[in-house]
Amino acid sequence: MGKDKETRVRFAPSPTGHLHIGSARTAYFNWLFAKKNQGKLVLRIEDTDAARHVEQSLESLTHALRWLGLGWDEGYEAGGGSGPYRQSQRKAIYAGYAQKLIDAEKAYPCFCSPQNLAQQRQQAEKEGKTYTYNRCCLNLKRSEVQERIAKGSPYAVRIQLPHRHKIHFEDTVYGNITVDTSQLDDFIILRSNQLPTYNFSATIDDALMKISHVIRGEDHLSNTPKQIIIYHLLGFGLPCFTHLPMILGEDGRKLSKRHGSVSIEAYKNQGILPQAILNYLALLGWSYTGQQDIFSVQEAVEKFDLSRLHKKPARFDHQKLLWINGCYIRGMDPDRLAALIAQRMKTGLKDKDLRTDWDRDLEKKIKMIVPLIQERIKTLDEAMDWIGPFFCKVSYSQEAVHFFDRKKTDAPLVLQKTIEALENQTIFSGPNIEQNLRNLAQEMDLSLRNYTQVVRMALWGNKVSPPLFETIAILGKECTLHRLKNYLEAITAKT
């Protein structure tokens, strides 16, 4: 860990599914640390478990990282001097080191069958005992080992654990940690299919790729002693270890699919902005004053500091994420927001009942609408609900039709008068319409609240709508009158 050594960190996901919110935070913190220290971020793919490997998730993973804006300097798809960056393509390297350890009698072949071992483990568990491997293959004669190998018997390779040896290491977050090797097992480093296990491949790669700081989830804290043994046995220097507290679901349990949307992709689909996700993630397990909640990625880079990491696992709070997303939406350039919404519209309103006169100039219309809804939405998804009635025909629910039945307002009269007033409206702009209709309400001796309620119901089929007068202006004279007449008809035709 020489001072002049380059800062190199890595994000090393295993391609088993979509990018998870917890992994995203790990990626972000690594990214922040690299940026802060003008270091490099390496993307390494830990695909040593063929059974769990899902090839498509690689694309999903890189896509999500890029969408979040977390680019990497080296690694998968980026190349670099320490490749290949997929562990499945580095088999020979791991096998070589494993052989080295065998030759040095620091590791040994194990011919026990997985089934057999599982049985032993089960047995020990049943008896309430801690299972440790019985080391039967450690005592095999050299000749017998040779013979079995020659015969082609499958074997795994196990570390020969140093006896009663204390392992010390320092974690940035959790401080000094000491573990006695008696708590460990002769763990497997190479499977019988010649592929390495996590602790072996991660260690070798971190060393070979000259990773200076290992920043990963707290679930790896207990693995670290095993890795330290490998570092020592192979004569590698240690990186700095930093373990990040876990992100828990809202119920305090480990985050999993049961918690609904936990993948970045799901949040993207809901219309959460990448900045908002990163901002929220930075609030989990890290803080720099506790007084500020909204800060840009740029600010985060400036302030980021490993020493302000927490130890306590944090629960994921969807409400706060939504609030942050709302902040970013409100602060966004309206034209950019319009573009994002237009993009979603193309798929979102596909099978709805579109107004025939509005199928062109989609984005132009949305630009007019955005100022009305920008401060009302928390996600891009919600924008669809607000925008829909501008583009689609409205229909009136039973509730809408009977809404004024028990109210004092003479809805049919209001509608008739409004129709007349708007038919005579020459300049169809928000302020002009407002002036006109305010006057009308006054003439009819109605509070603006009670008056607008009728028009709102007619135009939106709903108690809630965007600001009414601007909405009328955007809807246009023809459409507005049409809806007013329709509603009038609907409420008078009812029996």
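Note that the rigid core is defined as the largest set of C-alphas that superpose within 1.5 Å between two forms. Numbering follows the first chain given and starts at 1. Because the structure is predicted, anything quoted here is derived from the model rather than measured. Compared with the form predicted alone:
- When two forms of a protein are overlaid on their rigid core, residues whose CA moves 2 Å or more are considered shifted, and residue 249 is one of them between the two forms.
Moving on from the form predicted in complex with the RNA, please list the structure of the form predicted alone.
A single chain, with no partners or molecules, comes next.
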């Protein structure tokens, strides 16, 4: 391929569901390669599998790509000079090329029924042989073929494989590969319903859309020899092939939900940031010189190189994804983080038992809360767990009510003294509250840890909370006293 030829890559999902990790990595690596080489990314929708097609998933796919920041230069919804970009709208194109191959005696109609082919396959299995199509329809006379077609007999179209021909190609990851056509059979390119097979439609589209580099998953490696045959028979030039290594779970098995792998939409709902997902995707099957795990998208563009892809399957580590997300959250501008959390609160707290004044000075409160939790959270969902008690009513579990039963700390006395101290607090700010309550703990001859444990349980219903004194200031005097009194009543009323 000439160096002056424009770099054109494609991401070609099938609309069968949400965008998942494997497909997202394929999209990202194509996007990175296009950006690195000042090329174009084409989005093509491969929607000819009617049985699996889910039209609604198209919106989910494109939304996920845009949320990740992976825009495309040409294709579905973007337009361009090689459309249409949905395969379901290109049936006439595929039929035309199939007829061209038939006319050149490089393909032929096959009238064998699915039942007949299944019987052939079963017979081969009984005999311990590898099944290959017996080419019975290749030997039909032209007049018989025309007669059957005229009668409306259903037929598929098969490639007439070159005899004892060796197919050579070089893959960026897997190196030089040679396949003998004797290992293949006359595969179908057009089904009896006149819809193309994947190998036929993908090859024609890649050629007509001038795709220079095909970058896709390793599971497509076995398709490449068949596609190269089609390229050659139709006189198309070959693109460069790159097959990305598989992604496995930590246990070495096929990646699934049990490994923490879910759709990109689900990660978004969990509070994973798009830049964290892209950062992690870049670590799956690709590396560069250096020990850096965290890098921006621009750094990834600068460093990306297909020659640094691995053959070895990548291992998906959900905990590392969370760790990376935590790094991005900690490095985020606090006001930006506060805005993201505020957006989530509209739905995240809707089923909670909210305080009547929960939305009073909401944005101001969230900005005050963020510095207390930013270093502690790995996802925006965790932020909701930390933030919830600021805006929701606190209830006390039996464990919380009986927490101090066998402890030396006199919890009722601590609560009563704290209520009195805070009722007399004139300036209700973090530093003033801290000084006042530290003095109170000393007066009661309690360690600060034992003292704050009582107050924290009263205010949070839990022994873990954000920094206590700042929490009290944000809750406000009225709410703080209300919770202290409620907890005092709960632990003194128990039987």
